[in-house]
Every structure is written in C-alpha cells, then in structure tokens.
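Next up: a single chain in structure tokens, the form predicted on its own.
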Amino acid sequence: MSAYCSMLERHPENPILSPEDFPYGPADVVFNCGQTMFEGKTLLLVAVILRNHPTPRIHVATSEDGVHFDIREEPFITRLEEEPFHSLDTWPIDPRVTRIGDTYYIIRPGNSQAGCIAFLEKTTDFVTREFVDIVSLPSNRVPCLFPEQVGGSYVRLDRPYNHSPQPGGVRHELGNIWISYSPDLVHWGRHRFLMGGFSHWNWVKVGPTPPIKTEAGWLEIFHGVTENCSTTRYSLGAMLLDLDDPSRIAGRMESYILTPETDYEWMGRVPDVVFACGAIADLEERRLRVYYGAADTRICLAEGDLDEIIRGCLEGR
C-alpha cells in the first residue's frame, strides 16, 4: 500500500513497459494505453512516439497473465489517410475502448483549427479497423462509451473544456465531466452537466474513461488535474453512477485512488503524472486493473479491491 493510502497498489514489476522494451524502435515513450479483455488475454492498445518519426502510432500489446506482454510490430492505428480527416489527425493517443456486443469502439483525439475533437473507430479482431466518424465539436478530447445502452440510448461520458484568461496572458484550461445520449453513436445530445472539480487534486479539471458495469452502479475511474507553483500532477478518482440513471452520481471517492508518488511517475515527457484510458475488473475474483501512462513516457499497472473501492464511493472517503 503506498504511503498516501491510495487504493490502488503499485505492480512489484512496475514499469511494465518502457520505451526500452518496444522491440522496433527506438522509442522515446510508450504510454496511455486503452485497455480490454480479448479472447481470454489482456489487450493494451499502447501509444508510442519513435524518436524518428513524426507522429505517435497505437500498437497491440497482449498478455496472458496481464503483466508480460508481447507487442504487435504492425501498428494498429496511424493516421487515418482519407481528408478532410488526415489533416485532423495529427497526434493518435489515449484510445478509450468499450466493447458493446461483439464490437470493440475505440475513441480518441484529434486536432482541429478550433480544438481537440474526437474520432470514432470501431473493430472486431484489433486487426482491421473501421473508421465511424467524428463524433465531438472543439475542444473536446475523451468521450468514453458506456458498455450497453441504458433506457434504449447509447450513453457516454466527456470531457469538453475552455480556456479561461488569466493575469499575464496565460490562458487556463477548464474542463468538467458531461453526459449525453445517442440513438446511433454518431448524433449525440440531452447533454447535462455530472460533475467538475471538487477538492485539492483535481480542482483544475476531470476527465473520465469508459466506466464498468458492477452490481452497485457504474464504476467510474477518472483523472483529477492540480496545479501549482512547480507542476501539474494528475491523479486518479472513482465514482459509481446510478445503474438505471447514468446521470445521477450514486458515491464518490473525495480522495485519490492513485497519485505520483514514484520516480517513474515523477520524472519523463510529462513528470509528476499517472493517467488511465480505462480499466479492467474482474467481478468473480473482485479485482480492478488500472494499466496507466507513468509521466507520459512507460506503463504501469495498479490493481486493487473492487468492493473496497466501491465501499469508499458509497462511504465518501
């Protein structure tokens, strides 16, 4: 247990990949990865920036016992070659993946003139990949997609967020956790506001990932953002969600799960970070798995208690 008491314990192996171990670089980070379960192995789709390349590619990671992983050498997804999309997709990241039925939907930012957008992939192999569509306005980076629909509709969480001025010129980034609904994963409304920043750790912005259906709500692993004189740290959070009414918050951790507190969270491309695309539970041994991008530059896993974590939602620790 780490010494803030998070809930979230530190793999004894941790780093479990670094740029050092992608076997057709050399890469400068591996990092952010979307996670799932596929045909019985853990399945990372693993961001990585090679020191000769211009842009990021998302490659497939796949694990028999969820901690040594073999990497596809083909990446899985570059930039989607087709304009006006091309020259949107400039920097492939931070894939979220929902499976709905027996489509995986990967989600994940692209640039615009305005802001971030996001684009909609979908696939059934992680070998072919179909391009859905852009499925977010500026500036709005991490929609995450609800494993079923509830009501009838198509449900998501995200992220869209502002720049607020600042004395000096400094622009400030804001960004709160929405919901909304679709009839189709592409037209999206009923937008309502769930949740902004509301203590030390995260009062800058928080961010969601695709949440996990459990017998008490929907589990919701989120990442905090703070700032101060020296850094900006990012931690993560849990919530769980009303099962019937997504858009009611049914309990929320007030502290963090997870935060830096290791030298490979503290130091790399972006120090003093520890962010999650996802997570993986396993509801017949009550285990949560959070795969996290370490200082945006290696990846790491923490697992804990499921009914403990969802006991500290429902109690507000």
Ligand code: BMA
The other form holds:
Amino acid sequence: MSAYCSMLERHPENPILSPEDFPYGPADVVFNCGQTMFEGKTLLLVAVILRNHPTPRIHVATSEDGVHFDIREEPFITRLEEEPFHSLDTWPIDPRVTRIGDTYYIIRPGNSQAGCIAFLEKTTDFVTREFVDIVSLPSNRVPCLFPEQVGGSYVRLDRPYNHSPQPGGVRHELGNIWISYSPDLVHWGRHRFLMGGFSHWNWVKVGPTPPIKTEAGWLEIFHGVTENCSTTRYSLGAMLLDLDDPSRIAGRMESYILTPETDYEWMGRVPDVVFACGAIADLEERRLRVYYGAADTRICLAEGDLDEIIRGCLEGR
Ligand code: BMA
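For comparison with the form predicted on its own, produce the structure of the form predicted together with beta-D-mannopyranose.
Complete assembly follows, chain above in first position.
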C-alpha cells in the first residue's frame, strides 16, 4: 500500500531504465520519454544525456513485455542540422508522440537563448523523421496533439508561460493549459484557456501530455508543480475532456495520481520529480501504463486500472 493515496501502482522492477543500463554509455541521465505502441511493441523515445557529449539525444527503445527494453544504438533524434533551426534546438528532450492515422507526430521543445519553442516532426517507421515546422512561439512548453480531428479540426493542448505578478509583487513563472485548433497541424488558433493549477500539489504549473480517447472522454494525464521554500515537486494528475467539445472539462481528480515517494523519485539530477510525456492505454485490458521520468535521471513504470481512473475523474476524487 502506497504511503500516499495514488491511483497508479509502481512496477516492482522500477526503475526499468537507469543510466547504468544504457549500453552505449557512459550515460548520466536516461529520462522523460515519449511513448506509444508500434508494430505490437511498446516503443519509448528515451532522452539520454551522455557523460561525454554536450547535448542530449533521443533513442528508440522497444519492448515485447513493456518492462524489459532493447535500446537502439543509433540515436533517432539529435539536434536539427540546418539553420535557422539548429541554433534553436540545443536540448532535445521531452518528446510527446501522437499517432494520427499511420503517422506518428512528435513534438519536443527547442530551448535556446531565443526562448522555449516547439518543433513538430513526423515519422512512420521511427527510423527516419521529417521536420514539419515550429508550431509555437516562446515561451510555450510542448504542445500535445489529440490523436484525431474533433469537429473537423486538429486539436492540441499546450502550456504557454504566464509571468504573473503574485500577491506581494513577486513575479512568478506560472504555467496553465490552453487548447487550440488547426486545419493542418501548423497554423493554430481559436486559443482558449483550459485549466490552471487548482490545488496544493499543482498551483505553480500544470502541463499536458497527448490526450487518449476513451468512451468516457479524452483522458488527459498532466503534470502539476508545487513549490515550498526549499523544493519544487512534480506530480501527475488526471482529467477527462468532453469528447465532442474538448474545451470542456468533463471530470477531474482533485488528488494526484502519482507523486514522488520513493528514493529514485526523491533523489537524482532534479529531486522530487515524477514527469510523464504521455501514457499508453489498453482499452481491452482496461489498463493504463505511464512511463515516467524519475528525478530527471531514470525511467519508471506505473500502472493503473483505466476504469478506476475514469471513475476518479468523474467523481472528482
Ligand atoms: C520541466 C521539464 C522536464 C523536467 C521537469 C523537472 O520543466 O524541463 O524535462 O523533467 O521540468 O525538472
């Protein structure tokens, strides 16, 4: 039984990928991963920071059982080669994957002096990738695509920064989730505010992952950030968006579904962090798997009962 009331259970073999497991190292960090099913296997896009290389790269890791992964040696994503994009693409991490039809779209942040923007790329085979465009202005943290059009438009959630004065005059970097629409995945508009922090565990920032279609609504796993005088803590939450009008929250858990409570989540490059770039639902088995970065150092797996999570959202637990 977890010390906290979490909806997700940690896999007993956690962490399932650590820097020591990276066969092409030495690696200091193997963390926050995109996740999807591909050709019947679980596929992770794993961000790796090598000890002897200045910037991260993203490797493909695949698994038959969802727990033991083979990591491909050749990185799948490294910095974009050509200017003007190369100098904006200094830190390839946090890939979000959405399958639309037979194409897998990947959105990841570009961090540079110019600010944090988002690159959209696509692939059909996870061997070659094609750059589509920059799809957000600074500062916008990794838009997440819905897996199909709604009402004739592509839809996304994103997290523009909001530098708001707080009581007492302190400027604070807050982050809220917005929703927007596009005819072609490149031009985005009809921006609407969706959700800000709403509880002690997420009042500083909330940020999205790609929504998952269920019968009850779009299941959205998001991260929530809180701060106290000495630490920042990242947890995961869940909500449901209306299937026909995803700008409407149909249900939301008041509590987190996962929060740091193990040594490997408390200690690492950034302590006190569980961070997900997505989740994988098995709609037949009614299970949800979340591959998450622990303390910005390792990858772990937490699993839950899909119907329980949906009920938790609808009941506002
Ligand atoms: C966020 C992202 C994540 C990271 C998290 C905690 O802003 O940069 O990559 O896991 O912070 O450090």
